[in-house]
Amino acid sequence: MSGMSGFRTVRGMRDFLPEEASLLRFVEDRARKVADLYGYKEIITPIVEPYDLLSAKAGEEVKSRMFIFKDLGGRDVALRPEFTASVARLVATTLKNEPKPLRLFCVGSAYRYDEPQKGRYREFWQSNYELMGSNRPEADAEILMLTNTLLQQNGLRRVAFKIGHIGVLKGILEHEKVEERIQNAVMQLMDKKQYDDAIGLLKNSGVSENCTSIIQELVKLRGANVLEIVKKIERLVKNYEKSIEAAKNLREILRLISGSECRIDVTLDAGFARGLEYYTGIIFEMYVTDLDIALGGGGRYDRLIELFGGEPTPAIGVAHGLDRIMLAMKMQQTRPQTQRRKTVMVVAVGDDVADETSRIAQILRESGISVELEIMRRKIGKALEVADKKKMDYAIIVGKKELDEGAVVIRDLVRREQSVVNIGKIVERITLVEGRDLP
């Protein structure tokens, strides 16, 4: 490689140029506009945590995509590949004695070496909101009906959630004494969608027919008739109590969302799994059609934080790919709708009215007008050919001419007229031009 022509970024990272940074900072914002809806509070936690705690109960298929490493202090540390787990490390350490429900929000970049494909990078970005505390299906509803107002702000439509319960497998699985070593593996083929091997797994571990029987049928019952299918669910699931528990509980929350308002486009999936070890109730994703990658997903963990040491604290979460989001936008062709500030580029004509540039310049800002001050000293000509391709909206040209008579020139870009405007007017005029001032 000769000198450093080659550099390229890691395999899975990428650069957001200044129009993708916008979009992500957009989302990001909208992010933080429904936790404020919400009452849920940010906060910030650490990249690179304990490999330890990361690794307690992410499930065989995380740990063995984590970025792994010794610090030199030879601690193993890891870059987080979600955000549940440095929130329960918090709410059972810190916070433990916090009054209850917490309502908690972040949003940034985690770690996964994961195949890079579409809308999958390494390096990705999330916003996450866990609601700790309470067992209740309200809390349960609350966090889908979060999702569906973030997925609204951000202008994305033919949304749809993936709704499950792994209450109604685990139910089965500890009701037939299947260790928890293998429930965890029957899980992960589930979430791969490997139900053959899944079930092979389950009759090779000396379970009844009946139990592969009936998970057999639960794997083939899904659809968006929601409330049919519990029935069907609990039909099958007769003789294990605590499944019966798991699907009545899904009936609940169901039952809240339908009934408050939120339209919120379901498909219930029995045999849906999550490749997370830590969910103990309500798990889903959301997508968009003609998207097939999930935008994000969730789901309730009520052991979790005792894990990490804390009280029993019942929980659920949710995190959402910003990236994802970004790529649904960009599908959808949902245009952000922002308030643009005015763009000005001033021109100082002579190299004597420098001071007096920068002041213009310092006042515009002052105002809220962003401004580009001409520094690679060009004609004139050749600074509005630059201002037109940024696609600016105004030029500010100071001569001595002018000047003295204390004025400028201003050129508007888009409607191609300019003319002579006092100092003092300045601001006023480039905010307050009919039509000018819409984003």
Second form
There are 2 protein chains.
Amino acid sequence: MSGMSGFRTVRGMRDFLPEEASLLRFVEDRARKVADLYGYKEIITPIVEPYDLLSAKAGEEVKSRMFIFKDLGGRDVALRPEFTASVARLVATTLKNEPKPLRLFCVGSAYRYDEPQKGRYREFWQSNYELMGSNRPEADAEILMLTNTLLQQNGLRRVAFKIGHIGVLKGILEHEKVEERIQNAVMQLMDKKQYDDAIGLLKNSGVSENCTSIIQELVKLRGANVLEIVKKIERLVKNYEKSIEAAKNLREILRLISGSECRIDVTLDAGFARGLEYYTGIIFEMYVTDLDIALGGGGRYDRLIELFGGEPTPAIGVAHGLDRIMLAMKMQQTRPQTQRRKTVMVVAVGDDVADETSRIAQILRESGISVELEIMRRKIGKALEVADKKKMDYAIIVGKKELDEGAVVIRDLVRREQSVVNIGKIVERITLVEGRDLP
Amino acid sequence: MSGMSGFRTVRGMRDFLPEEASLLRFVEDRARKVADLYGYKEIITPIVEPYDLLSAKAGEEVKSRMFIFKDLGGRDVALRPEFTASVARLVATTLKNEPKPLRLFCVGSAYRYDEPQKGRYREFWQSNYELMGSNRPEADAEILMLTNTLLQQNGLRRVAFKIGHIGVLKGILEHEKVEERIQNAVMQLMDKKQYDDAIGLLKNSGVSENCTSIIQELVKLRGANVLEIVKKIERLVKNYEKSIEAAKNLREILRLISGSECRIDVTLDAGFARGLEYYTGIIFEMYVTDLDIALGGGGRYDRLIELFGGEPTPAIGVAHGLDRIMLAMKMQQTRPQTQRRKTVMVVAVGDDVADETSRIAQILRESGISVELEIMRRKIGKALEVADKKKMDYAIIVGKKELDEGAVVIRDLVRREQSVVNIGKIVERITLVEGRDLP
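The form predicted in complex with a further copy of the same chain is what I want next, because the block you gave corresponds to the form predicted on its own; please supply it.
So here's everything in the complex, that chain up top.
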């Protein structure tokens, strides 16, 4: 090997070879279809954004893992670690006068300097849906339902939603006048399931014994009997007005999705928190039983657009990790069958048939047939071997003798039989199913 | 406006709003379809690559405009300025044992710090096709024909190819033993059409008067009567063996594409050069008469894979500028009609119909109809106004009275008429065309 053959991808980045690439494009396509079915319009924002924008509400952890640099004009820029900041920028500026609600969809790659591991890359793919302008529980329910539709469209089974509501806990902390910095620290500890540390921090901040014991009880409440758990939450937080409101909001959302056609499998977790600081209402993550990492997640963030300089705009959004959805699809072996074009290798015999060969290839392509020209000047036997290896459907052999009769030889590579076919009939011959897929 | 509302895109980057985004996705989709029709497999490579890889054959101009930085692990990385280096990396490593020819396709964004202007952005989109492993003229012809198919698929008219062959000039310079550094400088001057400077440089390098006068004649040869021009080239370079070979290769390629079905409009330009140093054979660019910038270009580079540490692999490739194709489509007003889903706004009247409303929305979506739920609790009149403004096809009004009869009100927003329809019949009612598109 020469010195230069050591080229490889940057650590944490990866290539998608044809099979993987086609799966990613399939998932991307499903995401776009679901957007369309739910009335979400696609927008495409840059991968390179101002550092100030991306860091505005990113939280310390995300900020510390961003790809940050200066462009040649000395601007501080970064590669997007997620899509929401870019969407919020648009909603606060270019789209600020558009009628609400705004339903927006993005799909593409994002970048974080995380330690690479199963389902986690430094360049990763997401589909992202934002519903801006409505604070109604119907909006929350819609985001949950479209997420469920997306996972279904990819053939995933045993999908479970883990749901919490940041407002229940925030209602208590705000009522107890816990300062925001401590609130955020408590949420981050809870996100890591370090409940004892969270309680300890609250005790140190002078929160009453009564209050911390309520929170201790709260974080234990989880399970699939969701309406019962909401009832218990309501009983526990009965002295905290905003927490009661939050529990009521949670109940309405849960009722909407349980009443819907799509039978979402939900686990409610009253102690559930997510890393990002900007959530204000419901939060959720999606799992399949076969995989212990979340396929994605989202939640309500009613103050975000204001923070980006826009009008107060209630909002809810979700990001789906396409790499993880692909991983789950592979584990569940649910790779969907897509309609495949017929594939044909066209082989010219001799130098003087090049024009006709090229013309035949064009005729086939115009009929939606995938054509590979044999351009290595292989002998027919060798060419057929290659076509076989590539699992192509047909080979067309263009030779002087048949051409003089206006015909070519078509070889069916599956049935292993061949015949002479008039050029005017080759498309018909190849696209007709003729019982081939029958037993 | 608050201080934060000043967020905007980084200079040279841009947002695609829904209409633009949908056009880009359309063009991307056509590129993928053409890849499929010609047997090119899609691969997806990272946007962030090692600086060494991207700069290996980039040429000074591209190198000076790359987005370069260190990642958090101290690695020198850059955003890809084009796709060929990444594809070459794969062909020299992971794919090195795959049978030839390799037909590979990529599509995505690339990055160059150019001065922004019409059709030129710092984040731009390309589709890229590489045919590796064949040095036959059929390979060159295939790349030209698929490019023509792609432009046709996007509805572009008055497409012209400008074609040259780097081997004609290189054959002369190598025979005259001009050192490579000077050869590259001459090519770059020619790329900028500074022919006199190029000739001057050659004279200063001690090239014979006879030779420079041949080159002076050569660069004047251009036009649409391509076979005649090739004949003139052959006469001019008759003492340069490699140049004669190059002219013969050019003649064969031109014959193949002129004999093909796709009627490519070609201008031959014997003095044509392209900025990149790695071309070894035919080079070309595509134009439409309405736009003075190239829609893309490509050429043969038979030594590139070796330079990336792989086996000697003849190769030809093309990159299409999707932003420019979009621009040309807009100028020619050839925005293609894509099949649009029927769009329906579903409006609930009162609080107690939420479950049914959600169920109806799901039924419609499962039939491929795009549904927006009215989630702002607008009055019916206002909701219909919004649906009208959004040019939606239908509104479905879900009220207690009709629900009790198992029905809803469907309002045809185009015909401005409404009727009560049984829930079991709504899909049929909406998807049936019923002569609506007739006069």
